[in-house]
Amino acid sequence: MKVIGVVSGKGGVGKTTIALNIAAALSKYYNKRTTLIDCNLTTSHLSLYLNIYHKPNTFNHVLREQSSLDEATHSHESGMKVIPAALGINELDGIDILHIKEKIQQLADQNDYIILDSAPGLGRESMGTLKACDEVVFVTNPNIMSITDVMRCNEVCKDLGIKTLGVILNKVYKDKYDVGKNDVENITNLPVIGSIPYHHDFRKSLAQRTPLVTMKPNDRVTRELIKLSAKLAQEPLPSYSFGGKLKNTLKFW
């Protein structure tokens, strides 16, 4: 079992829905069991996106002994499994974050990957999924602050001897205005490992409750988070349908 860590020093650059596409991927393209956990428990959004708000158990009722692991998670079409967080401000008693590591090896021999899906910046709760996770990857947007961001969270990955996968660039408008692939590599010394564009069919899965990846299988985004996952995964791209063909690329990196 491997566990990824979805990592952002900022909020709002679209890491959720990064970790979640992702999740869904691997399970569904790549037949890799997958679990993806929120670990955002102060702002949590994962049961949102994902119309399971309702579900009586959550991670933040594993931490507090109140539920099992198999309790708390959920089943998607996908394929992958769910650990949502709660939603209520009073869930948040009692809850050592830091025990998100044993927690999740409990889980080694029923996962192939574990996306932890990370609170933004560098307080204790990204701290506790930082110290459970084996690599990182940093979602950022391609503006100087966000970049500026993923620095910092290097820097902290790098004392505690998290291996680096590298950078998503998300919400990328490919215009003057974006901070461009090369440069963003020179200023964090990392390699940039997707580049996904900003498009509207993200708010069209958001408002439907469903992964993008499984909303809609050929789109142009689709093929970039697909991509994404099969580098994070070692893996060739797989067989689909884009745009009317069937394409069978192998590997590209």
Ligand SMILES: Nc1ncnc2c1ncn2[C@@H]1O[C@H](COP(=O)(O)OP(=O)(O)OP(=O)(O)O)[C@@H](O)[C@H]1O
Given for the second form:
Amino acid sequence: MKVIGVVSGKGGVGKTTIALNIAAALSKYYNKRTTLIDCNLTTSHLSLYLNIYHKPNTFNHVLREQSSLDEATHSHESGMKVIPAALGINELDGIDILHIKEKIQQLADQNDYIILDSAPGLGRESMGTLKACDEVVFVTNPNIMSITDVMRCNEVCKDLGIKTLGVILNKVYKDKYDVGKNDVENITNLPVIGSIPYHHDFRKSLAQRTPLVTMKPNDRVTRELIKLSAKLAQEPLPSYSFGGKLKNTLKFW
Ligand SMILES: Nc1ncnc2c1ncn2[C@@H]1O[C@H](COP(=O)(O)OP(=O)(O)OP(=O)(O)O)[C@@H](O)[C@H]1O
Ligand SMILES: [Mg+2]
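Requested next: the structure of the form predicted in complex with this ligand (the form predicted on its own having been shown above).
Time for the whole complex; same chain goes first.
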């Protein structure tokens, strides 16, 4: 089992969006046993993205020893498993986020990948998430504020000895106002392992409570998200038939 944290210094850059699409793609297209966990306990959103906010058992309950991991795990149509966090602020009572590592280790036998959707910044919550990771991937937008915050997070990861896989550029316009891929690599000293365009389909995906990779399997942006998950899992890149359709065989590679 490998635990990958989806992390950023700055909020709102697209961590939850990327984390849920990566987890769904690893399950659906690469047959990887994958569990996605919402570690953003203070401002959790994952349950809203997947329409599972009404479930009675959450990661908060697990951390308080009120539910088992099994009870708090929900199956998604993509094949991934999801452990949401609770929405209410009083659900934070009695939780020590630094305990997540030992809880997550209990999932080792049943998973190839655990994807952690982190809170932004470098507070106690994010630090608890970082300490539970084997590897982290940074999400940033192509602007100088979020890139600077990636550099801060990277310093902390270096101090903690956590392996960094690289940077995912999200909400990319590719116009003259974006900081370009090469500049991001030079500034951060990290490889850019994915570049996801700014696209209105993400709004639709949120409204439909469905990850883009399952909502639009043959979409251009989906292709980028699948490529990204292939890189993370060190799997071969997917192949497409003429016309850009995903080949059916992909699932069985
Ligand atoms: N590539 C994209 N194109 C357009 N909109 C996007 C893209 N990625 C994410 N969004 C939108 O940006 C908003 C923030 O995304 P998201 O919730 O994934 O960010 P986050 O980093 O998890 O935020 P937080 O730091 O609050 O946890 C959402 O409305 C989401 O739909
Ligand atoms: Mg989020």
